[in-house]
Amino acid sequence: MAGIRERQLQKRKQETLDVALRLLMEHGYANLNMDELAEEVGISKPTLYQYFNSKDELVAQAMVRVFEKMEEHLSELSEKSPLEQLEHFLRLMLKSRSEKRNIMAQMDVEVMHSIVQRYPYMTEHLLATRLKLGQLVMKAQAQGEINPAIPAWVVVNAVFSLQGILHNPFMKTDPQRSDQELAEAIESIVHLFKQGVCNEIPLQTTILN
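The form predicted alone, please: structure of the chain above, on its own.
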């Protein structure tokens, strides 16, 4: 009986995190209202605070949920080649950011840094995701898809950094882009990534020139 109740509580908690993610992406961290969240989920505010001690803990666990979904998505792409998996993952993240469905793009850098410092398990989950991406890169290098002269961690960092082209958190007044412009930009960024990591010119020569 206790096991059933625990599973029900976990299910409701996951549902709460999913709603919280949607509200965070729609309204941002500053405008996330715990009363509104409790009402949408269909629970009382005291029950909400039984799940999460604070708004920041809620955000931290919502971020972990994002990383878990990233890992689940990577697992679903296992039939593709390593480079195709990386390309698909990058395109998915870019599309998410272009549609403002990327929680990290919606949060102030200082706020995010503060939450990460207080809830280190966020970093652990991010590192697990990056480790899986790194393993994909090394497989792609072993199969001749990616230049083996480029360190795997550099390729992984490129996957995350290129997302900032669509939305730079340090630029508060990014110009509005049309859907067509964003779609073209996503394909251009993916092309840029592939050209960079698949380049067969010796890395040392490239740096010297």
Contents of the next structure:
There are 4 protein chains.
Amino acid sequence: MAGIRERQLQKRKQETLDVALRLLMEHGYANLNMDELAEEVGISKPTLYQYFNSKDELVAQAMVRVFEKMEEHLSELSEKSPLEQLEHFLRLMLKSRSEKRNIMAQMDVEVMHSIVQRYPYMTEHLLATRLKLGQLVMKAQAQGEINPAIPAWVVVNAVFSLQGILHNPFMKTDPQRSDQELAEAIESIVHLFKQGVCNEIPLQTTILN
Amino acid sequence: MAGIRERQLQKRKQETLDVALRLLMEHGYANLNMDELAEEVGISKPTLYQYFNSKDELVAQAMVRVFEKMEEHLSELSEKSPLEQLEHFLRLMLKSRSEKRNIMAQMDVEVMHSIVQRYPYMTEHLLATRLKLGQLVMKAQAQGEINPAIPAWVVVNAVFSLQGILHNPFMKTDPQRSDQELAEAIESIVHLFKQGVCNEIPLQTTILN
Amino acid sequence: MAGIRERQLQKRKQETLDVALRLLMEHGYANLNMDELAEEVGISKPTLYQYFNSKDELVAQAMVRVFEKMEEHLSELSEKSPLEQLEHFLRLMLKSRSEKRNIMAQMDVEVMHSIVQRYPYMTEHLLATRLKLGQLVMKAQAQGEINPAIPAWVVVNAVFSLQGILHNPFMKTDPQRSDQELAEAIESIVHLFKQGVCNEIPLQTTILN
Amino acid sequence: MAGIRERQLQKRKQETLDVALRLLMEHGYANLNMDELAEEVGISKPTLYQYFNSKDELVAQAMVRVFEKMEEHLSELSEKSPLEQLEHFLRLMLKSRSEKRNIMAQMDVEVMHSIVQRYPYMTEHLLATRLKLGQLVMKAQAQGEINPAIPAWVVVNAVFSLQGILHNPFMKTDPQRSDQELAEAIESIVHLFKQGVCNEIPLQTTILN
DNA sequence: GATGAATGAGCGTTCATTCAT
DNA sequence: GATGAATGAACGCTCATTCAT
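Now that the form predicted alone has been shown, please provide the structure of the form predicted together with the DNA.
Next comes the full complex, this chain leading.
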């Protein structure tokens, strides 16, 4: 069997995706160019195009990989309570973001949209992940962990958007945050999320008492 | 004064910036091209370059415009309490976002950084706005409206990042939200923010009671 | 009579030509741009185009002015011997070159050619100047001042080309020459010219003796 | 070795440089455009940019090529006397000029300067060639072949500038010179050079005798 | 008569993608 | 199967020239 070859190929492909993800994080979609990628991986451009039919497909597969990882993480947490799972998930994303290991932020909305439209299997993964998170949210709402007045999709998106706090476009000029500061920030964000979505607390009253 | 000509010019320039902002939102920085912009505004490319010395300067001015609007909004609220001001500001940003009138989210981190570096007056506006918000946050913390344990910059960035909830890269595939839904979402987000940053509420206890 | 207006116009035109000549010397034809010229002269571009129908016509007229000056210089010398006149002319050109007051060198051969073709009155001046110099050369040859074996046109061109010694494209990297050095160089070049074109001297023999 | 591919590439690159040199001569730097060049060579523009990183680098390499040829020529003559070497060199340059195979004259001083500054290896070649010629001149002066009163750099530049006699900007209108005429002109120029720089001959006296 | 404002045409450069070996 | 070499299509930008006031 040519299984050994096949496996090597898969390994190369995987490695390529990993490098692509790194470059996407470092420079964003627009600045990811196929020449640089091929060179960085150590293969030629035609080979790259044998692995992936186009830049967008490559990016789509890279994203799929990210979604897969997310789903893996979600599965590993299944014994906890829904809110705990969401918290844990958020914490994971924040950590990978603080270590610059997260593309999401870099992805241009329009680019993502156009890619999603053209690569249906990506949509599947995307929707699957959103669905799982959405179900978690609704379970949490049913159990009284999360305020049922908040639309589930808002909570799901909040999980993704809150990452932006760590590196938003307006921060680069700031002094670099120390690891210590980042760790504290992560805790604050997680706290903010939990307290923000938790079951109705009569805000004014609570504070004034 | 023959300011009629001058005024028309300023109007055209303004219109150009507006269209540029729209295109930036719709296609992102990388896909904003000067030909398209010129055509869309109804002027020729050289004219565009008479108005703005380069694409980056154009974008910088567009961003400055956004910051100016933000600062205006902030000034108009000065009689309210710090937290109320922040809430109002967040609400404004969410509204303009829900009407697709906000670039921020679309801006690639790298691109922003490079532009900010080259157009110092943009940095000024950026820092000024952040400073104002930061001071508001700290005042709110001093007055017990906001949890002083959360770093001020985290709260400031939260104000910007929470907008992402309305249009994040993973939502485009969803069915379009109705105006009704969006309005509700905005309220949820504002609530989430306020409750999330408010002074320490022993979370678990509150929920369990 | 509107003569006063007319005179002012001519003065403005003249001034424009002078500035154009300066810019031509400083940046060459390709880098002479009409915006810069207009601004430097202190008039608007449309006005510039009222004075001169096109960039090339402007350059043509500037060149004509140069030729006129040359011819003036030549006329002023008419009482001297032919060779003395040539020497004096060469010296003048070298001086204006050493003071960066000479376009000739900067003019691209092709550009000149295309301009010459389109503006016949320039050809006239060009040919007139060349003719005068050619006649001088031939007179000098008839009088035994210049070696009659050298084609007259070679001598004429030599007068122009020898200027290049002072600023040729390969010299910019050199240390700047002091005024003293330049003055010496000019004398050397004049000497080189005179000795080079003078009546046959059996070279080898002369040296060896 | 599969050097056949490699060799074809080098040939193409070489051909490109050759065509570039021709176009530089025919139209000058400013009018050398990459589209035309690519088409003339029979390759696409991106290919051109794979060969050379920029227009300026291309021109720099073309110039370097010319300097290399000059240096080769100089090396081949090492057994002759210094003045003979200079003469031979001048003759070679005149010949290649009369066959339109020489850029030098066309190069705008400003353009050259900017290119030289940016491509240090070009400066090296330029200085090396000038140095060699300068040393030849000084040797000739030491041996009494060349007038030691003339600064060496003036003689070196004369070698370059005298070429201009064959095609100076004011000649294009002339009737084309026949090959015969050109050959004679070359001899005259060489003679002019030798006699011009040779050891002091009391000019007036010699002529009058 | 003078000008602020506008433009057609072109140039240098880049990038995702494919051909030929 | 892997690659060096090639390319179509854009894009940011500039400049001589003209329109409208």
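Note that the rigid core is defined as the largest set of C-alphas that superpose within 1.5 Å between two forms. Numbering follows the first chain given and starts at 1. Here the structure is a predicted model, which is why all the values come from computation and not from measurement.
- Is there a C-alpha shift of 2 Å or more at Gly42 between these two forms once the rigid core is superposed? Moves: yes, 2 Å or greater.
- Item | C-alpha of Glu187 off by 2 Å or more between these two forms on rigid core | Moves: no, less than 2 Å.
- Item | C-alpha of Asn33 off by 2 Å or more between these two forms on rigid core | Yes.
- Query: Core-aligned, what's the Cα displacement of Gln14 between these two forms in Å?
  - Reply: Between its two positions, the C-alpha of Gln14 lies 3.7 Å apart after core fitting.
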